[in-house]
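So this first bit is one chain, no partners, the form predicted alone, shown in C-alpha cells.
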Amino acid sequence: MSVLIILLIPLVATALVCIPLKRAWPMAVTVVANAALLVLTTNIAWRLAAGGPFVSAPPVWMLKWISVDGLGALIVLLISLVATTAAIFSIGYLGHENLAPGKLRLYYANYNLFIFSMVAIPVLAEPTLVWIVVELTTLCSALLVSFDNTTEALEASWKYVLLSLLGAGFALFGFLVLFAAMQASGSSQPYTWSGLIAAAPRMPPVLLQTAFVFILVGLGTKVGLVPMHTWLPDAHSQAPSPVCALLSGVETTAILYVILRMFPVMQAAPNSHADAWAILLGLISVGTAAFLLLQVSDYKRMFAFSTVEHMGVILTAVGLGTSAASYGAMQQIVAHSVTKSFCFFAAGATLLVVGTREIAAVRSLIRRSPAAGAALVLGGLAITGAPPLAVFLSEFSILKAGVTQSRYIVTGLLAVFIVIAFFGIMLHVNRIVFGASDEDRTDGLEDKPIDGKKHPDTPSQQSNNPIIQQSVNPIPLSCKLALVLASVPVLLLGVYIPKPLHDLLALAAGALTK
C-alpha cells in the first residue's frame, strides 16, 4: 500500500464534500475520511516502530520527493488524530449556527484541504515542494479563520495572511541559499532531507548559517515564536473552535517539523550555533508567552498563547541537543498537539454553552454547565502540566534531561517560566468555572431588610449584569462525544506510554540528532 494514499484521501474528501447532497452528506465524509486517514497513518507508525522501511513503496520516479521516517510519521499520526476529532466536533458546533447548505459545504471543502496540505509536509522530502504545502497551509486556513465573516475574524485572517506570507518571504530566500550552499559543495546528493545531512559538512558555513537563520525566522512566524507571534492569538481565537484545534494542536507542529529537519543538517556541519539559536529563541518565545497568559480577557486567546509557550518548550529542548532532550521534545510533541484540541475543544463547547469568550463575563460556569466546566478545568491542567496529565511526563523529561546536562540556568528559567504560565493559565480558569457572579454573590439578600424594607435589584440593575443575562445553550452530542475521545490520550499518556509509541518517539527523537 503506497503512502500516497494519505495524500489522495483528503483531496478525494474534498471533491465528494461539494456533490450537493444532503446536509448531512459533508460532515459524514469528512468523518469518515480522516478516520481513514487515522487507520492508515496509524499502521504506518505501527510498521516504522517496528523497524519497517522509511518509504512506503510510491513509484520508482518518486522516491527522491516522498519519504516518510519515525519523525515524519509522528506528525503526520497527530494530524489525523486531531483532524478526525475536530471533524467529529464540527458536526455538533456548526450544526447550532443553521448555515446553509453552500456555506456548510464551504466549510468543509476547506477543512478537507487544509488537512491535505499539512498531511503533505512530512510526507514530502523536498524542501521546495515543502515550502510550496507550507504556504498551502496558510491560503486553506485563512479561509477558515474567517469562516464568521466577522469584522474580528477577517481582520484576523488578513494579519494571519500577511505576517504569514512575509515569514514565507525569508524562508523561501533561506531554502535558495541552501541549495546554493549544496551546489557549492559539490555534492551529488538530490536536494532532500537526507542529502541536505551528507552534504553538509562540505557546505559553506556562512551560506549554511545565513539559510538556517532565514528558515528559522522565516518559519518561525507560522509557528508563533516571539517576537513573531503576533498574529496567532487573533487568529486562534476568531476561527471556529475545531479549527482552532488543527491551527494550535497541529498546524503549528507541522510548521516545527520543518524547522526540525534543519538540525540534524546543522549538526552535520561545524560550529552552526544552532542549538544555540533554538535555546534563544525557545526561552524568548516561553517567557514572553507566561507573562501574556496572566494578563489575558479572552479563553480561546488564552489557549493561543499557550501554544506559543509549547512550541518555545519543545525548541528548547531540541536546542539541548542530547538524545534524553530530544526524546522528551518528542514527548512534548504529541502531549502539546492531544492536550491543545481537548483545550480548544473545551474552550468551544464554553462558547456554545455561554456565547461570550470574555473571561471577565463568565463565572460560575460548572453550575451552569457541569460537562464544560469540568472539560475546561482539566484542560487547563492539562495544558499547564499538572501531574499525572501527558505534558507533566514530557516537560519532566526535558527538565530532567536539562540538569542532567548540567545546563542549570536554562533549565532554571525554563522551570520558572513553565510555573508561571500554570499560574496564569489556572488563574482564568479557576475563575471562570468556581468564580461566583454576581447572581451567586446576591442569593439569599434579596429578602434581608435593609432598614426594614426590601431592596430587590431593579430590572435596570439586573440589565447591566452581563454574567446574568447569559443563556445556557446545551452542548451538542458529537461535541460531547469529541471532548471523551480527545481526553483519552491525554489521561493515558501521562501514566503509560505504549510501547509501539516509545519505539516511535525514539525513532524520532533519532532523526534530530544525526
Contents of the next structure:
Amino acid sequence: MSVLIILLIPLVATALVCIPLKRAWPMAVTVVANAALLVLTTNIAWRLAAGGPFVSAPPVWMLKWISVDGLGALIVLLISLVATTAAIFSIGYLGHENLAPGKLRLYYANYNLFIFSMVAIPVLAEPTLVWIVVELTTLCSALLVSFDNTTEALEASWKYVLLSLLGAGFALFGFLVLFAAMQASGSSQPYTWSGLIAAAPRMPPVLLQTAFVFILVGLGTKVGLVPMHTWLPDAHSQAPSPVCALLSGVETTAILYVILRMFPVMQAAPNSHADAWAILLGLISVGTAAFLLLQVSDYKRMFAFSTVEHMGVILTAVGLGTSAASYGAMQQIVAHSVTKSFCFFAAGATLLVVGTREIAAVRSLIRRSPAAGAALVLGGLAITGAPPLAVFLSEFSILKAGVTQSRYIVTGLLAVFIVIAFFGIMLHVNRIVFGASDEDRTDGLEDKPIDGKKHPDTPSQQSNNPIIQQSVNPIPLSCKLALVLASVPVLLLGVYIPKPLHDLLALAAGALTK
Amino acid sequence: MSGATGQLLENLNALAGGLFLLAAFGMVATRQARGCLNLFITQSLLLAASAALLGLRYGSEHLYGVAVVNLISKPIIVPWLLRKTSPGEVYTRREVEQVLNIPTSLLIALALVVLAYFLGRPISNSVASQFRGPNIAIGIAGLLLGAYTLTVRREALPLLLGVLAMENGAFFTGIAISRNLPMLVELAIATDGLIVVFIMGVLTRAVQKHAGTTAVGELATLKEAAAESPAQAAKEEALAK
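What would the structure be for the form predicted together with its partner chain, rather than the form predicted alone?
First the chain shown before, then all remaining chains and molecules of the complex.
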C-alpha cells in the first residue's frame, strides 16, 4: 500500500497548492508533502535494505504494475530527498522575487506534478508506462524551465521540450519493439522489468538489440549523453535554481535508471553488446563535457556540463559490468544527486547575491557574501571529486573496479577526463570566489573603497561592474537552511557510508548485474 | 475469415500504408503551416484506418480501440487544443527559409525511407508471420521523417506536428508488431500526446509574446561563446553609446 501513497502524496500536494490562500500556503504544503515523501521512501528503502521483500501494490487492474525493488527504492529515495531540500530552497528563492500569487501557485503546482512524474518512474514496473511518465517529466518541467519568462528561458524550454520529445519518439519505438520481442519469446511472464529478464534468453536478438539501441539513444537524449546533450546546459541553466537542482540532480538519474534497467535484460540475452555501447557513449560524454567545462561562461551552465560528465561516468561504470563497478555506479548516482543539488543551491545563492550568471562578471564573492562563496567552493570541490567528499569516494571505487578488471584504457581515459573536469570547474570557481586579485588589483585599489561606483576607464569593468554592485542581497534564511541540509550528505558520504545505505547500494547494484 | 477477404484487407492496409508514407512526405515538403496540419490529420486518419483494417483482419478488438482513440484525439482534439493555446499566427506563417530547400529535403527524405526499409527488414524477419506486413518499414519511415522534420523546421507548428508525426510513425509499426499492448497504455500515450500539444502551444504563445515571432528555431542566444561573450557585451555596450 505504501507504494501507492508515494504516488498519491505529490498529486494531493498539487491539488492543495492550487487552493488560493496566503502566499505561505503553497510553500508550506510543498515542503511538508515532500518531507512526508522522504520519510516514507526512507522507510521503504530501509525495509528493503534489511532484506525485506519487494514492495508492491495490490495486484488488481493496473496496480499490478506498481512495485519497488532495491534499485527503484534508491532512486525514489534520492528524488524525495532532493525534492525536500529544493522545496525549502524555493521558499527563499522565490520569496524575494515578489511574484504574483497566481504565478507562485503555478510554480508549486508544476513542481509537485514534476515530482509525481519523477517518482512514478522507479515505482512503475511496466516499460511502456515508464515511457509515459518519462515523457510526463519533460512536459511537467517545461513550464518550470521557462518560469522566468525571459527570451532565453523560453528558448531553453523549447529546446528542452523539442529534443526530449524527439528522443522520446525513438524510445517509444524501442519500447514497442521490446514488447514485440517479449511476444516473440513466447514467454507467459508479464511485460515488466523482471518479466523481461526472464524472457530475454529466448527473445530474437535482432528485436532486442534494435529495442536497446532505440531506447539508449532516445532516453539518452534526456539524460544528456553527448551527441544528444545540446539542450541540457540551456535548460539546466535557465530554470530557477531549485528546479535546476531537481533537473540536474535527480531527473537525469531517474531517466538513466530506465536505461540501466535494460542492462540485465541485455546481459541475459546471448552476445549482446550493451556494455560496449555504454562504455562508448559514457566515455564520449565524460570527455566532451570535460573539455567544454574549460570554456563555459556561465556558472550554472558549468554545473550543467558537470551533469553530462557524471552521467557519462555512471554509464561507463555500468558498462564495466562487474559487481564492484556496478556498486561504484550506484554510489556515484547517490553522490551525484546529493552533490549536484547542493551545487545548484550554491549557484542559486550566488545568483541571489550578485544577480548575474556570468562567470566573468563575478569576482571576490567571498568578500561580498561569505556564505555563498563558501558554498560555491564546497560545491565545486565536491562535484569534481575532491577528497574526502562523496563524489571522490564513488569515483575512486569506479576507477578501482576498472583497474582490478585490467580495463586500463577505459579507466585511464576516465581518470584523465575527471581530472580535466576538476581543473575546469575549480578554475572558474576559484575566479568567482577569490578572483579579486587578477583584475581588480590593477584598478581595485581605488575601486574598492567606493564600492558601488563603476570604473569608467576599462571597458571590461564597465560591462561587468554595474551588475555586481547594484545588488548585494542577503541570502534568505530558508536558502541557507537548504544549503546546510543539502551539505550534510555531501560531507558525510565521503567518509562514512551507513550500513543500511551500503546494503541498499549493494541491492541496487545486484539488480544491475545478472 | 476467408482467404480472399483476408487478402483484400491486407491490400487495403498496404494502400493505407502507402498513403501514410505519402502524407509523411507531404509534411516534409509543405511550407504552409496549415497545410502541414491537414496532412498530419490525414496521416492520423490513415493510422486509424490501418489499425481498424488490421483489427478486422486478425479479430483484435484492441486495435479497434487504437483506431477510435486516434480518430478522436488527433483530428478533433489536437486542432481544438491548438486553437485554444497557441496564437493564431502559427497557422498563417509560411516558412520561406528552411534550413534546406525542399528538393534537397525530399531527397534526404527518400534516403531515409530506403534506410527505414533496411532497418525494417530484419525486424520483420524475426517476428511471427501474423505480425509481418508493410507496416513495419513504413512506420520506421514515418518515425525518421518526423525526426527529420524536427531538425530542419523553424516554425513552431510544423515542429510540434513533427513530434506528433514521430509518434504516429512509432505506432504505425506498433499496431503491427505489438498489438496486444494493454489498452490503458494506448490511452495514456494518447493523453500524453495531447499534453504535448498543450505545453508546446503555451510555450509558443509565450515565445511569440516575447520575441514577436513563432519561428522558435531562430532563437539562438544560448550557446558556448565563452571567450567572446564578455568582450562582445562590452562591444555592444560601446556601440550603444
